[in-house]
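Only one chain is given next, in structure tokens, and it is the form predicted alone.
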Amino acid sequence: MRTKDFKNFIRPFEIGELISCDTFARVVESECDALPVGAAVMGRQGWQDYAVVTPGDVKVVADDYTAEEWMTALSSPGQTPYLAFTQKARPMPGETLVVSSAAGAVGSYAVQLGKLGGMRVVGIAGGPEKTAYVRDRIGADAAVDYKSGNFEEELAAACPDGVHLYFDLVGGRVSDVVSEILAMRSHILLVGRIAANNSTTPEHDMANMRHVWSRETTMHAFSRYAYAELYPQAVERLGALLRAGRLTMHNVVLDGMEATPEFLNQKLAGRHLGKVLVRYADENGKRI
């Protein structure tokens, strides 16, 4: 959506402008006390080898996590479904959960905290690799492939009561079936626009709207940006939950600042599982 000239919650990229991005980084030299060298800090420093910075364009994050820790579960991965669903709209114990996207960064946070919430959780993934990860290593009750040649029927059998609370992170065609089953006052929330924002037709995403009305469904907007005085809270819970062993992380971890665009490439086209995470330095500041 950044390499389209539209008006979203971010403004595109400039040509020849760094592509930012979520970054977990070590201090290798400094000229300011609330920033010692070997510190860890967490900012949106992009695709580069080295960074300056101020301390306001970073937070200094403790040891007690690992670099993948607070790149995935503790950052936008898992804040982003803890926040929605904490803020938006609350997991009900005994009702039905859809999570689109379930196998990708987000979703598969989004999957188990609706499990620890005492939902029955149905994910939404691309390919028998991505829903078995869905189903067997997550625990979502059952993973539907939007691929399949059954998709709507074997979506409606998964969700016999309807579904209550449908965590979207896709649009388009995806959302237009799962809004033929959702139930009475049931509740969207509308985290990512994938197939939208990528699509050179965003106005007809969603096109079922009067599922929508027909249910009394209340849709709810959501950005995790909006939320940044919460950051804190979500890293404590959430770090209790992975220090209890409750959630679990699926990251894929490739070297070298050469191949970020290719990475991008694989991922966007759905190659990688969970959050695709690329390592510029080893811990000593060596470049790979």
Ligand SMILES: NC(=O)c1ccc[n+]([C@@H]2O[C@H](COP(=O)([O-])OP(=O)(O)OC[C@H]3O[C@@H](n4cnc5c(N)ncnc54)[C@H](OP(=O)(O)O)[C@@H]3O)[C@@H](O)[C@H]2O)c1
Given for the second form:
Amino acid sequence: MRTKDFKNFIRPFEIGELISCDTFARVVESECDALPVGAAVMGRQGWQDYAVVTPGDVKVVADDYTAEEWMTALSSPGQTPYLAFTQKARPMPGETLVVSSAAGAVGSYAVQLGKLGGMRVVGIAGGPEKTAYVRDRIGADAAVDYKSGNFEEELAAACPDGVHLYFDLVGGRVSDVVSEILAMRSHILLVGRIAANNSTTPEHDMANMRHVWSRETTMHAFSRYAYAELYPQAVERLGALLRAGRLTMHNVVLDGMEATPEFLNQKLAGRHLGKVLVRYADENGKRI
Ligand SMILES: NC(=O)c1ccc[n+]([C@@H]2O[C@H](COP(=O)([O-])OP(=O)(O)OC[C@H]3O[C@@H](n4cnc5c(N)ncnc54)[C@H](OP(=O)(O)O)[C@@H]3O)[C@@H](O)[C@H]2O)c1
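With the form predicted alone already on screen, would you show the form predicted in complex with the ligand?
What follows is the whole complex; the chain from before opens it.
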């Protein structure tokens, strides 16, 4: 999203600028009591080996969760659907939830939280390995491959009562197909626009707004950043689900700073399941 000069809620990166991203790190030197050496800290320190920070730049986090748990279930991937479902459109038991990019980082948690909310969940993902993961590992009732020749028919067959809630991470053609089978007074959560961000010529979507109008559908644009005051609540609730063994996810952990741009391209091209994490140092702080 930030490599394109599209109109967006956040400015594009400038050439030579540090690439920001969520980070989990350890304090290795300190001149400050609030950040003792060895403390685990999370922030947005980006693609770099070391960062100089003040207490306001990072959050000290407890060691009772692993780095992977902090970076996935307890961060953006878990928090985004948790906050979207609690603040914008609640899962309704028995109704049908459709999640796009369902095998991805955020989508995997949207599927699981939708199931925990009692919904019938249908995940959309690219290819048989990803649809098997969505159905068999994270518990969707059905999974549909948007790259198959019969996407439209297969999605309609998986949603016999129509789509009551659409958790949309991609837009583009996938969303046009979903719009055809919206239920009356349904809801769309606009959470991501991968199809537009992932292309030099953004795919247009919701080409036929007549479907939204005729089903009296409500569309909710959602940004997690608008709910920062609720992050501690999200961590508490998602942590309790993790501890109870009710959330699972596949993470891909890759090593090395130099390869990070290539890892990002792989993720956007759909090579990996779940969340892609990159490690720059081992447990002892030695550069990988
Ligand atoms: N609103 C918020 O607060 C918020 C917070 C976090 C993230 N987001 C947004 O949520 C989206 C998902 O983020 P993520 O980290 O979970 O990414 P992700 O889903 O883990 O990774 C991207 C996936 O998108 C799929 N994809 C790529 N091009 C596609 C296309 N043209 N049509 C359909 N699917 C396509 C690929 O999966 P397949 O192999 O299945 O195609 C790929 O694996 C992003 O747009 C991100 O910006 C929003």
